[in-house]
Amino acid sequence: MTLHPHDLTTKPAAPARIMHPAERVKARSPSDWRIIRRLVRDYLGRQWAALSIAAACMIIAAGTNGALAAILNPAIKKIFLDKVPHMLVTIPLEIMGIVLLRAISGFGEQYFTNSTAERIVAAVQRDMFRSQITLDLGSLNAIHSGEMISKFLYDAAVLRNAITRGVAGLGKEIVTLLALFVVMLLQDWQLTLISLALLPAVAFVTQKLGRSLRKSSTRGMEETGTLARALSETLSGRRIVKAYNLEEHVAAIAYGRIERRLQYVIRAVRSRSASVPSTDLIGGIAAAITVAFAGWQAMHGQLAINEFASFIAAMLLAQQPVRNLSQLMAISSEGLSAANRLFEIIDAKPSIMDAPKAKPLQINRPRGGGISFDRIRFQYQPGSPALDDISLEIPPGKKVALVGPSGAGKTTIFNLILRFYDPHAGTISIDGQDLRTVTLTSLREHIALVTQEAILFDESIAQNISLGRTEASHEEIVAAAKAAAAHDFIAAIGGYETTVGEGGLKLSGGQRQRIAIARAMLRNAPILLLDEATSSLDSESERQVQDALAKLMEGRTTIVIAHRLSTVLDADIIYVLDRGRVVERGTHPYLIAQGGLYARLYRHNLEEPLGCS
């Protein structure tokens, strides 16, 4: 939903929510053909010179089998029954000739469809990419990693094999049986229609299969989407199963989580493994009844032996696109169900959004950058307020501090700066701009973030400190890094093209602190938020780094949250919270005079950590 500007009390839309899966049973799913109509529109008819090339060979390869069938009349009648002796030339020319176009049309077919389906499905995993990066802080925190990675790669896998094998082979199979159906045709028609009678029987029961074979395959892609999540689970918290001997509970659940996806796999199977014998069944029996039939035919001079060699070579040959056509739809059904997932996340929507009209944030520096809390209010969940009723006020250019035990909301204040989430109630400012009237990214370009954990990713040191700001040269990230305290060791490790791994594991808690405190430096906002940033240093480290950010909080409207007392004895404010309300405010001294619950946590907790909200 999107706030207008003003709507300054609105309560936010809430985020994108992931229905479990028995909820998604019953959820009503799209027809078949919207979900079809919607992958021709956005993604088939992109690439229709591709498909129209692929058409093209796959209609020459269904004609040759006709043409193959076909050529069986006249090479018993010319050579075995007229002994024309130039026809032993001409006829194997002619079959070579065939089978030679059939291979060429062949490959041209199979390139262009399996090349095409590959480009879909890159499309749809870069909007599915798109769609989820950009959803808010509360919609992403209800998405859990291992089932997105799960609709990434298994569900995409999923539909490429329905459009490699299932879109493509259900029309070549069409194609070749409409061409077969002609040959038969002209040979006998009456066969013909004897051998058709029995093909509605082979509909219903691929119908009846294909539902049952859907309902299973979705079950059985939720199932997976819910096994990866144990995995991803496991893995990120592996510390922890190995340091409480927790490898039976986890396995335990593991094991649970593969007997549910085995049993809807299993249906899958069942209903897949039962459309071919099906088909075969009926067709046999249409066969066993046009032989019968064709016979009383030859008995009574009705069918020459040429014409019904030539009938039954094209039925025979239509045996195994039927066949193909039962379990292609069995494919095609599991692909639809695929689809549907995969656009389930390409529809979702943020909940944060720009208003129609915002404009860029604009902050004058060196004299901008205030921060206004006008009786916020805000929640994660129903009945659990993580501010009540707040008013801050952060004077540009001034390092303000946040103090207060686990939970009072400190954390919160950075998120609603940030526009992770809206506040229910309530208006923030910056140099007098609400937050909801500006663009989101003018927002945060203004905004340098130093969390307690650094993040980083599995690229280069040069890499991350430059996500900071894009553009920035090399010497600019050196500049960065030596004013972090990084570039000594950055050089020691072996420069600044090293990789730093999952996560900056190869890196120290300190080191990649101090890197992420170079990325901050690098971006040169004017509002700066820290959340402890130098408390993964060693003391040397701590010292140089709190002199850089000491010159860089030179302008800049600052905010600390302080889990050590002792970082935030210069702060111009600090700012005592508890339980979602600001209980005292002032400088150092006059809270230490005051006698409050700043003046118990400075002297119970002095240089101890006080946890994180």
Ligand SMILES: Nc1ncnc2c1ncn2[C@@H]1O[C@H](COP(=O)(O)OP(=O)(O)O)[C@@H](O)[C@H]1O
The other form holds:
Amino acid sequence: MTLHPHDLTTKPAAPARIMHPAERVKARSPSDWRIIRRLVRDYLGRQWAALSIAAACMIIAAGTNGALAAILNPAIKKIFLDKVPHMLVTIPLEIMGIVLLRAISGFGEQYFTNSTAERIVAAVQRDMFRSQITLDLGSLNAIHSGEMISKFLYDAAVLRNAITRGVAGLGKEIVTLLALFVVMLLQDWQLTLISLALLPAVAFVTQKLGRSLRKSSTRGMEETGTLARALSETLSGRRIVKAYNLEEHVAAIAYGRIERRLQYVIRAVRSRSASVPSTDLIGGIAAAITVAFAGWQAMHGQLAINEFASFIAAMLLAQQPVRNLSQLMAISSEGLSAANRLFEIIDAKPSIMDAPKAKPLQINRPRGGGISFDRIRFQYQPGSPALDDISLEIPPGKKVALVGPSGAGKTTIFNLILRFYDPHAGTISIDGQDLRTVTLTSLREHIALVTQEAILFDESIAQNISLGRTEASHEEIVAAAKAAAAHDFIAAIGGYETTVGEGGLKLSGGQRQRIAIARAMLRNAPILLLDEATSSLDSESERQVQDALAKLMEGRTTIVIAHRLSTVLDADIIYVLDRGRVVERGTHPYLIAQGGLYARLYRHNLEEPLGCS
Ligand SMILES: Nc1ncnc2c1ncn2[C@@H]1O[C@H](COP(=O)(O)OP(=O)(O)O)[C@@H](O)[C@H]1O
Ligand SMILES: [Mg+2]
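Form predicted alone done, so how does the form predicted together with the named molecule look?
Full assembly next; the chain just shown is listed first.
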């Protein structure tokens, strides 16, 4: 059965907010001014104190350079010409004073610009992280974790570079340039105008290079993301890579990615390298024209040699700030595209949030947590419904089993109970409260989930268990571990402070699973969701885990998804799912007597005791 738009009582989940590169090209990126304004408002503005100190240091440092040159005059006059004895002390002391001031202000300039840039990047990273962690699963799944990490590190570094250079450079170069411009004007305003005639050309070239740099640098960042993605996939699949002799194969893929990224990065390097020489070239041509014009004026007696000399000096001095500025433009256009990519992450809004008047979920006492699905429809992707008009009653305190072939929609039911996604039609309620009217935090507080793959973090075993309830005491953690039949092996491998290694690699599947069960024990939630919690275990660990699970289920509303049907024989109700629909329901003896899908699955299961599909 297909879903028609008019079947939907609520809007389908909005498409993921993180745009695909191809889409991004189409969507007009926000103007540079918008990005700059936001950078200033949200980040640079908060660092104004440090930035002012940096600017002050910059001016002092520049002043000390002038002072060092200026002191030559009195030094020569008073020491060498007038031979004033005490000047032998005074002048060197003055020099030392200036040098000291230059050292201090130089340090201040470097320290405050660089540390501010780092602080800004950290603030951007914090905002990115917060936004990522609060995103709903649908949007999160749209972006690969490797790419996200690359944005966090590489794009952020591009931004930092732009801020460091921009903050340090912009003010200094513009001030210098203005000063030199005034000097030139004072000497000869006509010559000044002529020397400026080629300025539009500089602007044109700078803009062109900036645009091409921006494009290649954006692609470079994207390719860095793809590379990070390939790396993270290879690393997490390293056992398979070895087992199937795939080293050469994955190397070839990685080399391809590295090569592609290299091409874009080199293109960016080319534009960046071209920015200074091309401004130099135009500046040189301007100088040549000016000399010709000045010479012509001099020959007609309109320009004195000293005026000419000082004009040309100012003009040549102006070349350095102009080339610095043009390089700065290039770097800041890279920085802006990095900022744009980072803001995209920060602006991603979760499509699953608390309703405006959401209340905490109230669970009936002593026995509560009844769940009901009323005509639920849901699809991950348009056109292929994962749940198709499903209604379920899970009575409080009972054990209900979901059974069915792979892909039937069992895990999807858990995803909806936890509100990882919202259904497109129908209502899910717990103890009579529509899930969309309760807060997400309170909903998830009342649910403990144990999945097939126990997710462990590279922390101590105690910390991993306490994730179930972070404020639990050590005694409670130990009690939970004992109930989960995990205490003995934990003691054997060195106690609760032992770290489990990346992804729990140092533990066996059964051990990891028992830690996950201890975590669920500690959570002490009225609703328990077990998604093939024992499927990946050998029969010995399964027996131990089954015992632990039986204890965990006592007094809770439990939904079990199990491939091994022997584990659901005692369920109060068994729902049999197939292709997103409930095809049968009842107790084990009833369903066997019916001789339908369940009976077939069960027979199949008995023939193949390890029958994991
Ligand atoms: N994150 C997802 N994105 C797209 N489709 C999905 C996703 N998760 C599951 N599906 C699809 O939804 C259907 C039901 O999946 P699932 O609930 O995981 O099945 P089961 O747990 O019964 O094996 C399947 O067709 C599956 O391909
Ligand atoms: Mg599943």
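Keep in mind that what you see is a predicted model, and the values were worked out from it rather than measured. Here, rigid core means the biggest group of C-alpha atoms that superpose within 1.5 Å across both forms. Positions refer to the first chain, counted from 1.
The rigid-core alignment places the CA of Ala122 less than 2 Å apart between these two forms.
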